[in-house]
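There is one chain below, alone, in structure tokens, taken in the form predicted on its own.
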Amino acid sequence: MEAYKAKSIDEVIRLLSQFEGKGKVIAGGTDLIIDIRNKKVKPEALIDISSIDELKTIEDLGSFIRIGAAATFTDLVESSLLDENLYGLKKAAREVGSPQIRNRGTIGGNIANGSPAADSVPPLLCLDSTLILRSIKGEREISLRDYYEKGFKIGEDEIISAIQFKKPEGRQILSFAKLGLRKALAISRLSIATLLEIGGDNRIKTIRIASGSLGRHPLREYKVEEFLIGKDFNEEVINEAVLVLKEAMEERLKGRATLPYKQRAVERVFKDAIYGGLERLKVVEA
């Protein structure tokens, strides 16, 4: 196997053109190494990209927030621009694995490994984002939404160089909340993300919401939307909804093994998400 220590964007597309499909860009590699000693790829070639500043920058483009697919999610943690409204991409991050994962670990490689569990992957969902792709052919833009809901792929020859999103207006909040097995380095056994808006007239004017670990990827939970889009936001009304999820939840997993424990245990979370959406909106304006 060779390895290259890429210094520029346009040198990794070169290579990744070059090596045909069997090169493969490495930046923390806490997946993909495990994944060589397990046999389970086999690259010609390891293209390291964890010392290009353009793909590690965290940018404020005036409506828009442009994440560089290396940033880790240590460097998600310590930005400034994700406080305030976009705190639960902040709390995603904070949240995966070990300070060392968040310190190797990057955004672009938790979308690309594909994991129904990637912790960033709801609350960027929420937040519509874009995923920047360059190749030797050009840019090209693809919503993340349907990367995985329209089963869109990564070309072999291409590289995710930056995550996009509209910045959250007004009143909006993002949030986020998870479960997993131990208090510590826990993958997420379920995780909900919500980006909530609530009228001057207690009505529920904007809502997002996306799951992690219920499904065979991260995706949004549209018929939970559809229900609570410009009802009063109240007790009752979360708990109506919390059934609706559960039944999409039965629809999506049904025969599965750990549905009866994930029915149980996604009221939790989903209210964690959206009651935690609400009090950091005080924190905001206060």
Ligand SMILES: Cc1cc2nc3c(=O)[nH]c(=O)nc-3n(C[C@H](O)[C@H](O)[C@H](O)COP(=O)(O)OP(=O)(O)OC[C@H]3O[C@@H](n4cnc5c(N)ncnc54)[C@H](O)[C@@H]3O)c2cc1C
Given for the second form:
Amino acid sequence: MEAYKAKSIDEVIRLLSQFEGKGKVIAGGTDLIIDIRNKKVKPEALIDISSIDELKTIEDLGSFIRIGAAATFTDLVESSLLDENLYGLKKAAREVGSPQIRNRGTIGGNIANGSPAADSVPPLLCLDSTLILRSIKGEREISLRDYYEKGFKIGEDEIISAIQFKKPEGRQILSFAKLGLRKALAISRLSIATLLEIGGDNRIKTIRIASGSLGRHPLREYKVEEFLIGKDFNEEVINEAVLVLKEAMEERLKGRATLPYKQRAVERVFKDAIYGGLERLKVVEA
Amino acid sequence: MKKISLNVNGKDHILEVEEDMRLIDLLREKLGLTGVKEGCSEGECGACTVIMDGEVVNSCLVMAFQAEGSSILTIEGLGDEENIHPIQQAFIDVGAVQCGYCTPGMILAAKALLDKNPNPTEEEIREAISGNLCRCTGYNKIVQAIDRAKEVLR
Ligand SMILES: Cc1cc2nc3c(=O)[nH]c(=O)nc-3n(C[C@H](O)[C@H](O)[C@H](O)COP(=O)(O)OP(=O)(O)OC[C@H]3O[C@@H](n4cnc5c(N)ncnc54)[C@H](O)[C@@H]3O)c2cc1C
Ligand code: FES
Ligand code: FES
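Any chance you could show the form predicted in complex with the ligand after that form predicted on its own?
Every chain and every other molecule in the complex is listed next, the one we just looked at coming first.
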């Protein structure tokens, strides 16, 4: 195996092309080093991107925010751009693993590794994020939703260079809640992110919901969104939404041993996300 | 083999490392720093914790070549019998060391915390050592030791 500590994006994509699919990007290494040691992957070359500054910046582009793929969870926790309405993304980062893992693990690695439990993904799905990919052929963008729903692939010669999304508007608040440790049995892991806005008439004006560990990959819960949009916001409606969510889970996870437990647990996680977000909104608006 | 330069415990080194070598192997085998302990080898236990450019990392989850150009602090660089660091002294005084396997990692996690936040709450102390497992002490003594060290260091 060869090893390169790259200094620029250009160097990374040149090396990836040179190794024709047999080179692998390493960022924090918190997933990959374990996979290499277990011989799950056997790259011919490792290309380190963890100290490329242009991949680590978190930028305010006016109505958009762009997060470099090699930004660590600690970078997200420490970024003032992710306070206020974007609190759910910061919360997801803050609850990852341990300080040691947050200091190394990156948002790009979290997405590229493809775990159904990747904590940064549900909030990013609620934000309708776009992945910006780079290869020697140039730059292209794919929506994170298509990446999962349409099975779009990141090419072997491509890296994720950044993740970009539109800032929440007005009283929209992004929230996140999760249950269970990563190493806990898969049965007891689940996460929910929500983007909620309640209008002056108390009707639900914006609602996006995404889940982690409730399917083969993180996903948007469209049926629950459709049920909630335009409804009067009250406890009863939220309870009904939980039933819609349970039904959607039933369809997706039918026959799985984990279903009954997850159906029971999902209620609290969902409510934690919704009500936790509204609590946060009070702080933001105070 | 690959040549890398890095600073460990205040000393500059230029070393030849294998491409598949991890930082923990470099520290233990090439530099004889056996205060860096290997427990789980997969990021769960924190026994291999070192401070890299001011932040705690698991040295079992960093490749040696990734550490090129960085500054590493291990327990050996913090203090020894002659020059004991106040955090080490507090661990001894409070009785926070039993088998000692977790101790170097715990003390470095405490050091990284106190460098950034000289007056942490108990909750912040517990959060800072949440990536470090201890099978012996039940953690309370460790939290007390860090709390005492913060008073001494202030
Ligand atoms: C003890 C422990 C606890 C953990 N806890 C959590 C948790 O609570 N929540 C959670 O979500 N995850 C958790 N993880 C998993 C892991 O830390 C995250 O998935 C992390 O975000 C991975 O990022 P990385 O930079 O370390 O990726 P790496 O290990 O460097 O890479 C992972 C994969 O992504 C690819 N890759 C990395 N960056 C890019 C890029 N820019 N473009 C293209 N491909 C890329 C690599 O080639 C590799 O295939 C935990 C891991 C450990 C060991
Ligand atoms: S040996 Fe590195 S975390 Fe356990
Ligand atoms: S003192 Fe034995 S593991 Fe902590």
